[in-house]
Each structure stands twice: as structure tokens, then as C-alpha cells.
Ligand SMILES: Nc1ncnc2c1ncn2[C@@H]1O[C@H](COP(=O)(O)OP(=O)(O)OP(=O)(O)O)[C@@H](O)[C@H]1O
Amino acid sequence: MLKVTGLRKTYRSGAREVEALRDLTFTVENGELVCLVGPSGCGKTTLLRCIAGLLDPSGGTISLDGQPVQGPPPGLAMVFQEYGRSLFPWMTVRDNVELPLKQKKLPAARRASLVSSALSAVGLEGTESAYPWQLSGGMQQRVAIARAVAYEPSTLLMDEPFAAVDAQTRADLEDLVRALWQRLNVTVLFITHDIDEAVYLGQRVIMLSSSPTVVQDEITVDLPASRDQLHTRADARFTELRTHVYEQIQAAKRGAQSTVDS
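Now give the single chain's structure, the form predicted in complex with the named molecule.
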């Protein structure tokens, strides 16, 4: 279980201070798929970097399965927002996916089978010996996902992974994430600023306010577990939920506006 309590983060560089996160408290149960939505700049990436142990919070605590997060915790993988820069251009696709497994000291045969099954899960068979920069943006994103999946994490953090791909690829990747989540029984925290995407993917949606950032609201997505792009999105309940999320986010913006005005 991922438990975030009273999380606060203020960036300091010289005299400049940016309060990225004011007070965040939420939990994600094991095996759950939770989406986090929030306006651009509200601190979503900051939150994930804190959870991944890459950044020290200014206050509050984060624990993963009861263990406080101090450095990057074992069994956690993160798909970065800047996926292009998170792949190593000097390595082939295969080596990129395999390298974290080598660091985990898995035997070669096991590594090979994990790499090939992860790449085929994201539909990238045959690109093993290509370099990342020889692939399209959407393909690079899938390599980054494959690398995280091959790692067999128990917790998977995804930071707006589909922001830069076309609508069709995006729909395919959304279904891919749901399929992988159902198959691998992994805890997923998925960040997006797309409300439809959050409702379509998640079991739960956590809404963040705009800066100063707090948890604005939280809803359970009571849609059936098997979802598909056509029918789920046309469902009346889906529309209701997305309207609710939309209203909350608007309210958050107004709230922020009135604090600025006063």
C-alpha cells in the first residue's frame, strides 16, 4: 500500500521559492489503479518524484508497504513524462529494457525472456536492435513502458505518459496499460491532465487543485472492470463521472482564483 500523508514540497533556489505541493494526503491500495488529475504546473511530477524517492519532501511522509520512502524503493518503476530523454540514446532498445534487469542481477536467460515478452506486450517485436532515436515518439513511449514492465515492479508510476502521442495511439496505449495492470497485478499510479483518460483508466480518480496544491476531491469509478474505448466512453455513467471531475477541477481553479483575488 502506498500512503502519502501531509506531503509538502517547496523548491528553493536562492531567493526564489516555489510552493509546489502544500498538503497532500491519500492512499493507494495494493493492486489498485488510481489516476491523478490536476492542472499543468500543480505539482504532479513533483509528487511522483517524491514517491519514487528521487526528491526529498519538505514535509510529511510517504510509505510504501509500511516502509518509509527514503531513496528509490525496490520494486518501483517510473515512466517519465520526458520519455525520450529517459531512454539512453547510446543503447539499443533491447539494451535499454535489459539494463535495469542487469542491475537487479537477474540471470541472462530470465532477462532475455522478460525483455522479449515486455516488448511484445507493447507491440514492439522486431525493434530490439534499433536505437531509440530511430523510433517514432509513440514507439519510444512504448519502449519506456516496456522497460518498466519488464522490471516486474509491484508499484508502477506513470507521469502523463501519453501526452505526446496521437489520439489513436493514445487509445491503444490506454488499453495496453489496463491490460498489463490486470495481468500483472501491479499497483498503478497514473498521472494525466486529461479528465476522460483518468475516468476511462482508473478505479479511482484523485483530483488535485491548482497551486497551492491540495487534494481537491476523490471519486471511485464504478464502471465495469472490462472497459473498451467505444462503449465505456458512451456510457451514461462515464459521462456523469467525467462531468463531476470536470466540475471539481473548475471549482479548484475558481478557488485558487478567489485566494489570489482576496
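Now that the form predicted in complex with the named molecule has been shown, please provide the structure of the form predicted alone.
We keep it simple here and write out only the one chain, dropping partners and molecules.
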């Protein structure tokens, strides 16, 4: 289980303080796919970096599988929004995917097997010798996902991973994530600014307020486990859930504006 309790984050610059996160509390059960959505600038990426152990919180606690997060935890992998910056352009696809496996000091044969399986899982067989710059944006993000999958994580954090790709590629990658999640039984916390994406992907959607951030609301997505881009998005229940999330995000924005006005 991923457990976030009373999480706070304040940035300091000289005498100036900016409160980004204020008393955030939520849990993600093992094997669950949860989406986090909120207004732009609400601190979604700050939250994810705290969970990943890349940023020290100002208060509160984060635990993963019962252990406090005090640095990058073992068994956790992260996929970033900017795939162009997360892949090394001078390394082949194979070498990019294999890199964290070398840090785990796995035997060469085991590394080769994991790389092959991960690239197959994301539909990139035959690209092992290519370089990232020779691939489309969607294919580059698949490489980043393959690298995370090859690491065999128990928890996968995804920070708006499809924001920089076109709509058609985005739909394909959304289906890929759900397929991998169901197949690997990995815990996924997926950050997005896209309300439709959050409802389509998640078992639950956690809505964040404007900064300083708290949990605005939370819903269970009671759509069928088997989803597709055409029929799921045309479902009346999908529309109801999407409308609810949209209303909460708009309420969060109005709350922020009221604070500014006052």
C-alpha cells in the first residue's frame, strides 16, 4: 500500500515562502490503478516527486509497503512527461531500457530477457538497435514505459506521461497502460490534467484543489473492467463521472480565485 498522510510541502526562497501542498492524505491499495487530477499548478508533480523520494516534504509522512519513504524506494519506477529528456539520445533503445537493470546488477542473460519481454509488451519488437531520435514521440514514450516495466516494479508512478503526444497516440498509450496494469498486477498512481483520461483509466479518481493543495474529492469509477476508447467513452455512466470530476475541478479553481480576490 502507498499511504500519504498529512503531506505538506513549502518552498523557501530567502524570506519568501510558497506553500505548495497542504495536509494531503490518501491511500493507494496494492494492485490498484488510481488517477490524480487537479487544476494546472496545483502541485501534482511536486506530490509525485515527494512520493518518489526525489523531494523532501516539509511535513507529514509517506510510506510504501509499510516502509517510510526517505529516498527513492526499491520496487518503484517512474515515467515522466518529457520522454525526450528521460531517454539518452546517444544510447540505443536496448541500452536505454537496460540501464536501470545494470544498476540492479542483474546478470547479462537476465537483463537481456527482461529487455526483450518489456519491448514486446509495449509493441516495440525490432527497435532494439534504433536510437530514440529515430522514433516517433509515441514510440519514445513506449521506450520509457518499457524501461519502467523491465525494472519489475511493484509500484509505478506516471507523471502526465501522454501530455506531449497527439490524440490518437494518446488513446493507444492509455490502452497500453491498462493492459500492462492488468497483466503485471502493478500498483499505478497516474497523474494527469486530462479529466476524460482520468475517468477512462482509473479505478478511482482523486481530485486535488488549487494550490496550496488538499484532496478536493474522490470517486470510485464503477465502469466495467474491460474498457475501450469507443464504447466506454460513449457510456452514459462515463459522462456522469466525467461531469462530476469536471465540476469539482471548476470548484477548485473558483476557490483559488476567491482566495486571491479576498
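Between two forms, the rigid core is defined as the largest C-alpha subset superposing within 1.5 Å. Not measured: the values here are computed from a predicted model. Positions refer to the first chain, counted from 1.
**Study point:** C-alpha of Thr243 moved at least 2 Å between these two forms on rigid core
**Key:** No, Thr243 moves less than 2 Å.
Check: What is the C-alpha shift for Ser13 between these two forms, rigid core superposed, to one decimal in Å?
Finding: For Ser13, the alpha-carbon shift amounts to 2.6 Å.
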